[in-house]
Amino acid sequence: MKKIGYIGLGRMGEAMARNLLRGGFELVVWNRTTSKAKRLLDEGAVWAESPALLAAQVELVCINVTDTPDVEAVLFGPDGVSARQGSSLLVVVDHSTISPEATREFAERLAKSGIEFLDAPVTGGDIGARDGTLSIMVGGDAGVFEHCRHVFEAVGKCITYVGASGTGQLCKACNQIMGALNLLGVCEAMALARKGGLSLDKMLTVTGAGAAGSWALENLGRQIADGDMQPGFMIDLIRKDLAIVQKEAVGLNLPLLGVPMVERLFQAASDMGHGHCGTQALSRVVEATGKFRFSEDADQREA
């Protein structure tokens, strides 16, 4: 399997597609906004005029788009992947974060067209996408997963087959619960330190080396302290993911306590105008309620 198609060239998709090129794969790309493909085309990728034409040229299609309706359109629209010409073996790998229920439905619909489907959402942020160190959780047929393992190894470091179709997305939902609530804990701990006159730098150093250490603390804590709200993963995207979590929990008759609370706080951050900022902009809500700023020069930087 050497020729791969890639659909969705946003911040994550472009970086992952580039790692496939660097891994020696031939790459055919499509994106709704053509200009976003320019850098990859300059590096050797080939453009396709539609998802269907892309799928007709390759053995495997990777998808990395925003939400469940976007994946459905790419797969089943008039020029979607399922409308490809030909009957050769095709595997679709969806790296998007979407509904587990919809994922199972998509897999069944694609199977009728002779197309295999793996749900393979990722975690590790834009840094992991750039460095090829993503964690990838894969649902679908185990044999198909093994057939595609070398492709996953070009973009990720921790690659785990988690079960049947939809379980990759369910695992990602679990990841988003922990990531969101952990970030809230980081923000509130930093607020206590700041209001109490404790050095944020020293607090982050000592807690990061102990039991409270986490990816959010190490990476986003420093950005919060510096007033840096540049997006690695946007507020509006985590809101979308938490809505997926809540819908799945309702279907399982599982009351969740922390998720509705943190979802409302991310909504508040979006309402304050931070929807396209990184998830660390959750700190802006904590600042507003506590009437302080983490970074003394944040206002000047933002101006």
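Structure of the form predicted together with a further copy of the same chain (previous: the form predicted on its own):
There are no partners or other molecules in what follows, just the one chain.
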């Protein structure tokens, strides 16, 4: 498989598609917003007029879109992948973060047209996508995974087959739970440090070296201290992911407490206008709570 179709050229998709080009693959691309394909076309990718026309030309299609309905539209819509002509297409690899349950259903529907489906969500952010150092967690048929391994190796570093269809997405759901709650801890700790007049720099350094250490503390904690709310990963996207987590947990009869709470706080961040900021803007909500509720006392103490 030296020719690959790529659908979804957002921040992550474009960077990953570029690494496929650099890895020597021929690329056929499609994106809902045509203009986002421009740079890749300049670099040698070929445009297809629809997912169906793209899928007719390749054995493997990668998808990298936002949410479950987007994947469904690209696969099963009127000009979708499954409406392709011919029978060259063998595998669809979905790098999006979507519902594990819907993933299993999509896999079954595609199997009926002889197409294998791997769920292969990634972690490592825009930097990982650019540098080809993503972690990829793959669910689906183990043999198909081995068949596609060389494609994953062009875009990621830690590539792990985790089990049957949907388990890649389930693993990503677990990942997002921890990422979100680690960040909440960082935000509450930093709010306490700020209110108590403790140097944020010193707090980050001391605690990062010990049992409180995390990726979130090391990376997002630093950005919060610097007031840098630029997205690596957007508030509105973690909200989407946590909604997926919640739906899956409810479906499995697992009531969670931390997830719905932090989901609600991310929603508050969106309501405050931070939906397109990085997830570290959760700190704005935690700090705002402190100010709104006892504003006079707080102002006095901070003065």
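This structure is a prediction, so every number in the text was calculated from the model and none was measured. For the two forms, the rigid core is made up of the largest set of C-alpha atoms that agree within 1.5 Å on superposition. Residue numbers count along the first chain shown, from 1.
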| query | Cα of residue 181 displaced 2 Å or more between the two forms, core superposed? | reply | no
| task | Spell out whether the Cα of residue 192 moves at least 2 Å between the two forms when the two forms are superposed on their rigid core. | result | yes
